[in-house]
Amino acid sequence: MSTLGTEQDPLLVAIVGSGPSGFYAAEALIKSDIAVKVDVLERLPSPFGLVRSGVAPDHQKLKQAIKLYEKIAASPEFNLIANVTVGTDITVKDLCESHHAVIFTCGAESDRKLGVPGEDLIGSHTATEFVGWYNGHPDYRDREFDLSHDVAVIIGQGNVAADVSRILSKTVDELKQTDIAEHALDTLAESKIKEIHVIGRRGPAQAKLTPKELREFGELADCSPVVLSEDMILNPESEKELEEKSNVASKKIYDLFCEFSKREIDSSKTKKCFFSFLMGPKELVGNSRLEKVVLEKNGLSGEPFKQSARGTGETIELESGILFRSIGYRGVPIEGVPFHENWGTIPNEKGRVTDNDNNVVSQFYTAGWIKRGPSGIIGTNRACSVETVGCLLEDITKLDDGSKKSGAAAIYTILDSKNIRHVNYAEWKKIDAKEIERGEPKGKPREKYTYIDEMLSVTD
């Protein structure tokens, strides 16, 4: 029989990612009526994913979420072992050898291709590397952006697309008392641009930031929003969708974005951003580097929630310097762990990874964007974990092969063989201590370091 579970045989997982969902996967595996460990492995020696790196410097609200991780991680059975990169530091083998499963929670680390003619220009960028740019990302720190340009155009309107084009519509004194990087707070005081242009494909509708981040455009210090009256104008399939009770979100932002349409433009303010719908990139031009979008004009067809933007052959052309692409995620494949190429996601059955013949794959779970695509905001991932949780646990008998796993032990062994510098939740809270007080004379909430060798010199 069994005794997996119990205090003298604990459940031992490891957590591949120390995002929402893997700290929402770690909590549920804590409050469950077993005994467990749970190793958290992460990539960088800091954790909370994109709620450190991703969420805008200028919404410190959203990442009120790490207080309640920080509980998790004052756990006796949370261990953090960052600095380590799973699949290379140490292989998937690995953690199935040292633990009964692993629970992937890898988020989607790359963008979607815009798939035309000329993305790969110098000043085409991704979304991604822009905000992890302005975040203090050590994968992003040393990429550079010429904001000498008057027109920045963003391909995409959703709330990623809506965080660029405001920090790009910001003036330095609202930026500065968050805690935004340094280095970009010093290349976005010297911007040059005038004009931001925000290209949803489908209509106002249809767009896909929230009431709240679009009213911010509003009210800010130095740059109007723009919106045309005539894009106002709906097809009946929209309308239906705006009468729908359910569809409170989106009614609000089409009636803010028809409220911006009426709008005087305040010369007083020297950027304007401008809001454009029914266009989606055909081209990008240029002979080394970005100098002009060619956008063609779209036309929706469908019944309502289902409609699809289709190129009607007119096109219009944007002169630009710089853009940005903000069309989706798609999560990275981890050798030794199936993946669906096209959806950019690990096959899985509730959280249960199958493999290309829909068959489970023991001891392999997943959550997060990694398992059902980048949707949804930061508490939604809590869900999302618990679902995975819940399928792990009723597998509990199957994930015990009669073996003796060592769970952390192995994996410090293994780590050490190598001389991989790994960094525990303690010597991760001297960072963050230093990281505010760094912050403190500068009135902002944190001074991130943003080079790794940086961040590990104070844990020495």
Contents of the next structure:
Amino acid sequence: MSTLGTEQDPLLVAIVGSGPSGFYAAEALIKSDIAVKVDVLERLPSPFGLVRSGVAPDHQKLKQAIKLYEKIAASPEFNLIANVTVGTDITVKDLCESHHAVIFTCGAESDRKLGVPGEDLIGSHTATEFVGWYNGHPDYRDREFDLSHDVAVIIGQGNVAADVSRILSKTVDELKQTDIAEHALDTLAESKIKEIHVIGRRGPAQAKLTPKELREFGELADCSPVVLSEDMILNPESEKELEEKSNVASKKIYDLFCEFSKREIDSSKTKKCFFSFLMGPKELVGNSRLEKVVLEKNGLSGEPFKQSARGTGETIELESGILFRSIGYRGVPIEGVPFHENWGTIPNEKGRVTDNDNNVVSQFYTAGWIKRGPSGIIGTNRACSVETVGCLLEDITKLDDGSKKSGAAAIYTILDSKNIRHVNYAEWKKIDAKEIERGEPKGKPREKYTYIDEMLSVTD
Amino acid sequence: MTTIVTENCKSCRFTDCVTVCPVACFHYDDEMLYIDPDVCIDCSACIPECPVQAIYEGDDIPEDQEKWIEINAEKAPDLPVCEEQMDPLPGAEERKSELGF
Ligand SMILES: Cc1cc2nc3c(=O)[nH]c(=O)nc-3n(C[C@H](O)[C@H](O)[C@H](O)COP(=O)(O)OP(=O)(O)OC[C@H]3O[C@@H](n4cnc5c(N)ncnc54)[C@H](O)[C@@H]3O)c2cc1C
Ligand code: SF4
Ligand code: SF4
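Could you present the same protein in the form predicted in complex with the partner chain, rather than the form predicted on its own shown above?
Let us now look at the entire complex, which starts with that chain.
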């Protein structure tokens, strides 16, 4: 009889990625009534995924989710193996040999393409790059953003587009006491941007940001929100959508846009943030550098809640030297793990990874953005990881193949043989303490290290 | 800014809200749930999950529900944490339709 899950023979689980979904999966395993050991692998020296490097620096309160992750990390069953990329530093096959199960919680780290001519001109950026840059993600540390233009264009009207637009709309004073990376604050201090255009494919009844985020645009120190009153006229289908009692958030957003459209523009403010609807990019024009964005007007068709936007052929042009596209993320495939090319996710059934023929792949599980696609906020990942761990625990008898697994020890042997410097949780806490210390004199919650070498030097 | 549970949760307690709370700050008694304002990070994840729209955030709290700010703050810390979905209280479905949802 299998003894897997007892004190003498704990279930060994490797989790790939230390964002919210990785931590919630670890939590669910640790809280279960069987004995487990959880090793969380993370490619950066710092844990917490997008809570650290995605969530906006001026939304510090949200980052307090980390307090809960710190409690999880303090459990004796938890072990962090950071600065290790699964797929290159260690293979998925290695993890299958060392652990009974592997949960992929590696997020959605690349962007969807617009698929329009000129997308790769200098000055056309992804929101991911900009967000990573201002949040001090080492991958984006040395990106350059030329903010010497008057007009910036943001394609998309979701949460991430709202973050990018708000950061561009704020003054240095509004940002300097956040944990925004120093290099970003210095560049933003020199910004000449006066107009920010936030372009939505559909109408004001379908914008996918939250009322709270939109409200912030009405309260900025030196920027006025601008919405045209004619854009507030809805088609009957959209009106129906807003009448639906369950659609209360969209109604609030629409009402806020209406309120903005009625405001007098405050001429004492230097910047304007325009929200424009029913438009999509058709072409980005320029001679190596972006000079102009051609937008095509859209019409909506379809039943309420199923309306899609289609180009009408009518175009307008916006002169602009910098554009950020924020139209969704996609996952990055890991060698040896099934991947759905179209969706950019790992195919799965309730978190059990499946192959191209929909057969469950034993030992493999997934949670978070790489499981569901890039939608949902921090807390959504908790329910998601709980579902996945539920399946994993149901499968426990199948996970015992009779062989002796050596867990973390086997991983360390491989990493050490390749001379790969790994970082444990205690070492991360040293980096963390130093960052907080660096922030103190500036009144910032922390000043992040933005190069991996810098982070590692602190742990020595 | 605070996020609070109000009147509509009474005798209902579907607890759809707790499954998405990133910091497990919902607490419960026999009647309803309460949010601990010292732990809540105002992420709004719970708001769209509630089938009877009992949860409000700061600027959206209707005037006649403002008393719940204090009630949540007072009750939550001493009550047990609700981390997983519980069974709705008996009669919850009826109450939901009574409330017009
Ligand atoms: C710009 C932005 C703003 C957001 N703002 C909010 C907000 O205001 N409120 C809110 O609630 N939610 C917000 N979110 C959403 C929230 O961040 C996500 O829901 C959540 O982070 C997804 O969790 P995850 O664990 O699936 O992925 P992630 O957080 O992306 O974590 C994945 C982790 O895996 C690691 N990894 C990737 N590949 C490998 C590999 N091969 N080997 C080892 N490690 C690997 C990554 O480094 C990362 O640490 C925002 C997201 C973005 C992008
Ligand atoms: S979902 Fe709504 S009604 Fe149900 S417990 Fe949560 S707050 Fe109360
Ligand atoms: S706002 Fe977020 S943190 Fe607060 S109770 Fe709701 S889900 Fe939990």
